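A single chain comes next, written as structure tokens; it is the form predicted on its own.
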Amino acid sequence: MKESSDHSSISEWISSIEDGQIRSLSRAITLLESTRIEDQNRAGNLLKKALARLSVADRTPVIRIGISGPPGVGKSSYIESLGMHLLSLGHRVCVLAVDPSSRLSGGSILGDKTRMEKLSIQPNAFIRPSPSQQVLGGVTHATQSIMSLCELAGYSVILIETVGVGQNEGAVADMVDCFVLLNQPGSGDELQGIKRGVLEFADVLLVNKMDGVTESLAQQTLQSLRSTSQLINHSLKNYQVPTLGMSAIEEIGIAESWEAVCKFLEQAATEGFLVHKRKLQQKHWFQKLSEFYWLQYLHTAKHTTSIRNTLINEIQSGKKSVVEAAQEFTRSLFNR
């Protein structure tokens, strides 16, 4: 009876997604954040439903945009003047906003809705800032099936901020449709420790503050990142990624980087790219999850416990090395 009641309740909870209830949205997030293990099995469950609905619905399909780049570029408030425009465009949008993690309650700690004030008001957006969990570029094991729940919602875009920028932080790149890379004026080196590994995920690059004291060196950097750009082999064949000079604060530039992001995708569509990247975001989120709840199991299942506080005591009293013991630990758990 019990099972069947909570059957009920979950499609009723997807139903009042669908409908664009807020709440409900919200609340469904937080489950899927949730790394206790009590909510895992809701949690899947209700992400099943939810996958069958969009699975059988008549959509036009969400646009997934990634957007990176150095601390202090500007990503909040490039993001806001984005924001407005596409809903001056008649797009519903979705921002998940990734914050770093306090180390001790798990938490965000930055709070993108206090930078994004006039977005976060508007009734056509939703703003979820969501701890990166300590995760490299903020990619957790939930964001993807955030966007999926954001895409039954009815969100016709949605922007994933990311934390910092580095090789790792690109992980971003493997579950959007278009990456968007913002670059500011640099000093002696122009590209602020923007690696090419980095460059290479970009499908639209940026120069942010593009205003006041810092337009001139904001053109030295732009004139450096195209010559840059230009040595990079994009994976769609003949696309050259536009290096394009704005100002969120200004809101220059705004309308032109939305114009970029639009002619890839439809470059991307007629020569198939962007089903492949679909496809390549399917696995990259089955790897996501599968990982995730290896690790739920590795850490709770009960007959693990007794095994492993035995290596670690032998760790510690200096009978095992580290190797030792982590190799024994592994091989237990397939020997099984």
Ligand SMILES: Nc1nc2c(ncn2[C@@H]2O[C@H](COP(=O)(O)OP(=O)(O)OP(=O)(O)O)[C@@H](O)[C@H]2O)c(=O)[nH]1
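This one's a predicted model, so the numbers in the text were calculated from it and none came from an experiment. We call the rigid core the largest set of C-alpha positions that still match within 1.5 Å between the two forms. Residue numbers count along the first chain shown, from 1. First, how it differs from the form predicted in complex with this ligand.
- The rigid-core alignment places the CA of K319 2 Å or more apart between these two forms.
- If you fit the rigid core between these two forms, you'll see the Cα of T310 move by 2 angstroms or more.
- Comparing the forms between these two forms on their rigid core, the Cα displacement of E328 reaches 2 Å or more.
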The other form holds:
Amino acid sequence: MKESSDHSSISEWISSIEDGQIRSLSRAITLLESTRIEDQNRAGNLLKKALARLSVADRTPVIRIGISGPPGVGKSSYIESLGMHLLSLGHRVCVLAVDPSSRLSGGSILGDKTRMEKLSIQPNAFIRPSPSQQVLGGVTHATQSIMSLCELAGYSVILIETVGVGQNEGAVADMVDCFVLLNQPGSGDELQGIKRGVLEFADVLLVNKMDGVTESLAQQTLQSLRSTSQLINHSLKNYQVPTLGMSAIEEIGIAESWEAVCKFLEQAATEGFLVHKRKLQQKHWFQKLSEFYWLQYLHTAKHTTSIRNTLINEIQSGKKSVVEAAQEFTRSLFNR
Ligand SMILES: Nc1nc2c(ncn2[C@@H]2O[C@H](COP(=O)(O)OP(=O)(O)OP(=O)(O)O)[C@@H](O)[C@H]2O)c(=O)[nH]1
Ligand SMILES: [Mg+2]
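Now show me the form predicted in complex with this ligand, since the one above was the form predicted on its own.
Following is the full complex, with the preceding chain placed first.
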């Protein structure tokens, strides 16, 4: 009885998300982000139902764009300008902030809101800042699930902001159709720093702050980034990563940057690369979600707690080494 009433309430919940009720969408996202064990069943049921709805409906898949770059490069300011541009093209825009390394992102909520003043009050835009608390297994397990809910709510473009600090870019690049990397006007030495590893994820490269006192430095950066980007061997055959200058604040180059994204998506779709990318996104999602479930199980199942406590005692009393105990603990989980 309880189960069936929960099923019907979840159906109503899904319908209200489809009807574009922001509060229902926000509540659903909070549930998916929850790490409380008692929330997991409901979260799973909600997501299953959402995915079933998406699979029957004849929809154009939402466009998922990752926007990354070093702290303070202007990601939020760019999203504000790009978001407004997308609205003018008739899109419905959703903005998610992701912190894949699960660091405490102090102040990011305030930062995102104040940088997106115009966008945040638009009826066709939805902005969800990154969760402020550190969660078990990082937040990426939920991000792709949340994107599906946003798709169900009728958004046509999802912009994902993530701070580029080296290891985050790969995690976000695995979740999106197009990865846009913002660069600071800076010296050649700084460019050397970002060249390794990070540039290879980029589908579109932008140099921001091409205005005022930073304009000429931004021009120089653009030139050296252009020559560097010619050396990038992109996984999409015959694709030359475009490198463009822009100013998020002065709204220069915003439309051109979106054209570059669309061009990439078109070529990727034509050559089957987009289908391949989306399959990889599913694989990545499956892996993250399984890891999350697995960690939850590990930390909460009663029998694991008693085995673990016994082993910790044995380590502390010198009966077993840490390695022996960890191996025994892992084996005990599989031998049930
Ligand atoms: N001159 C100039 N300043 C800019 C531009 N875009 C952003 N800024 C400034 O750069 C600073 C950081 O901007 P944000 O948009 O918050 O940068 P962010 O990359 O989102 O920052 P984090 O989320 O903290 O990593 C702010 O002081 C902005 O006003 C631009 O196009 N030109
Ligand atoms: Mg920001």
